[in-house]
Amino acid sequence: MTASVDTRYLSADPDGITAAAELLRAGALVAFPTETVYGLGGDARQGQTVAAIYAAKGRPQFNPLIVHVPDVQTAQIYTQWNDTADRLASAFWPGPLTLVLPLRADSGLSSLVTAGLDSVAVRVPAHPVAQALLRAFGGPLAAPSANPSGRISPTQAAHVADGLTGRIAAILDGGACPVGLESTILGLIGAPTLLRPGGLPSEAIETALAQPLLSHSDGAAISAPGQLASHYAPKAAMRLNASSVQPGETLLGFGPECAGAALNLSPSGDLTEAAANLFDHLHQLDATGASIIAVAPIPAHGLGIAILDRLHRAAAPRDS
């Protein structure tokens, strides 16, 4: 671990993004908001701040990372740009996508971003305040979600604060990620691959390509980010798909049918308000103490997909 660091607070106004673009010049570690959840963003382009990231995560160095641009122009300095890409950033960017690629040989990216493979995630994120921080940053940035390997996803500072405080130089407070959700993982090397569902449902993807989607097994290689199987994970250990509560157990709910729950990621059954919820209602039920947490039953469509692959990753068996 690296040695503890004071973590300065910043308000997403233009002083606050100012200040943390000069952190970013220095090579320093700024979190901050995008649409889907808070990003852990370092200079893609140097070795040692992407290698900080990794350090300050805790996370596998064989796991790559997305690297954040403001627009389309951008993302082909840093990708073999195809067909296929142009439409999906027509109908989608800037939004909760990351498109993986071929890379291009002169990128000038880290080779600790893409893991050593020969491909590279990237995306243009909506979040407001994302956008300033990028444009005044004026170069690519490398930012999975700002929290400890593995754990849950942090949707406010607050989340950040308490994971990663010491650790990384700001916290740009940019208030509540909309989506809650992280991006959707699409590969395009070869035919369009689903890699991880996310904050864009597939099927509006397939939509727009007039095509179905090729699925991720399980079992391959990890090829973007979001593929290990124990991820996402509360201290608590979690029950999905419970239609009753055990002793010992806390709810969390999904639909009108479990007004008594501790907590309930959309009373009204909406998954746009689940995704959203997912993450911080994770967070307050650890707070708890809660030892057991038993999840009420998801929907297996649209954003639930995602919900759903979140849940069976927090869920899965973990070494710690």
The other form holds:
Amino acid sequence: MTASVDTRYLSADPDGITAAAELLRAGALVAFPTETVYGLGGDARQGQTVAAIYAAKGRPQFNPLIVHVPDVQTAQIYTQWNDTADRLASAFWPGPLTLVLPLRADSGLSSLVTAGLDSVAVRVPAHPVAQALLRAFGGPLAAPSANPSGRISPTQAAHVADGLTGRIAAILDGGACPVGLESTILGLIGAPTLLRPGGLPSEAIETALAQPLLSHSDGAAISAPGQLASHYAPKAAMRLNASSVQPGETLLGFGPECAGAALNLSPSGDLTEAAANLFDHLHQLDATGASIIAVAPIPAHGLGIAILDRLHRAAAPRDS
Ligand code: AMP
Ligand code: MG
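Mind sharing the form predicted together with adenosine monophosphate (AMP)? What's above is the form predicted on its own.
Below: every chain and molecule of the assembly, starting with the one above.
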């Protein structure tokens, strides 16, 4: 799977933060403290880096990731900002609140970070080390919790080391995380909707907005197009594991055997590159008006598992 790398242990002093920012600029992965839990950070604009986050965690699915930014102004570069977001940001940022907003068309974020959605989750963390790292790095950081998939979220550098040593470039040690719970996620596509309870109590949000929140289980909000990863599907029909192309099909290739494909996820057969290209290529083929997208066989190991998970969802009947 992922080749073993030397994991550097950095203390959260100016030298450590400078070294961490340099690694991030080079596209490497760095775990860092936030007030909620340790995040596994990578440049949210570099598709291969975002793919490497999923690989390091061993995540079998591409869930959209939260994009961490240093301040409101930076959040506005990536989102279609609105008044409700403004009110909540004034009240609760920096802090353990994530806002899901419409993605700006010119955001420059990797499509893997949003799992191909037209919305994006953003947060301004309060932890001084996270703040210093974001400013030194100077870009948006995708940062899910810094633990292998299926394990408990890390609230200390030692927890991160335990799970991810050998899989990431560095761990920035900023001590124990004060909140110790993931951020509260609020959807602001339509009526404010609680997507995940977390470190900021929902009552505080309701008080700030002077209105009750919809919850994840209130059907109406959840069926808004693009709000959940599972709702992304191309307009075209999909045929997976296609070893040859039938008349009327457009081939999405993988590997060197697919020389004639309309697009190739990775001509060299590299799963990290394929993951980075997946959503872009599906969108591009859909935009050509293809009626059937045939997808070449993808190996079912490493990132191939998450790629296949997403392709199976995209190929599933369109009732939701
Ligand atoms: P984490 O693993 O802590 O980074 O949290 C990521 C979670 O944020 C995902 O599993 C989703 O539940 C939620 N999320 C991120 N982006 C979006 C989005 N665009 N729309 C809806 N939920 C999102
Ligand atoms: Mg997690």
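So that the term is clear: the rigid core is the largest set of C-alpha atoms that superpose within 1.5 Å between two forms. Residue numbers count along the first chain shown, from 1. What you see is a predicted model, and the numbers here were worked out from it, not measured in a lab.
- Once you line up the core between these two forms, the Cα of residue 279 ends up 2 Å or more from where it was.
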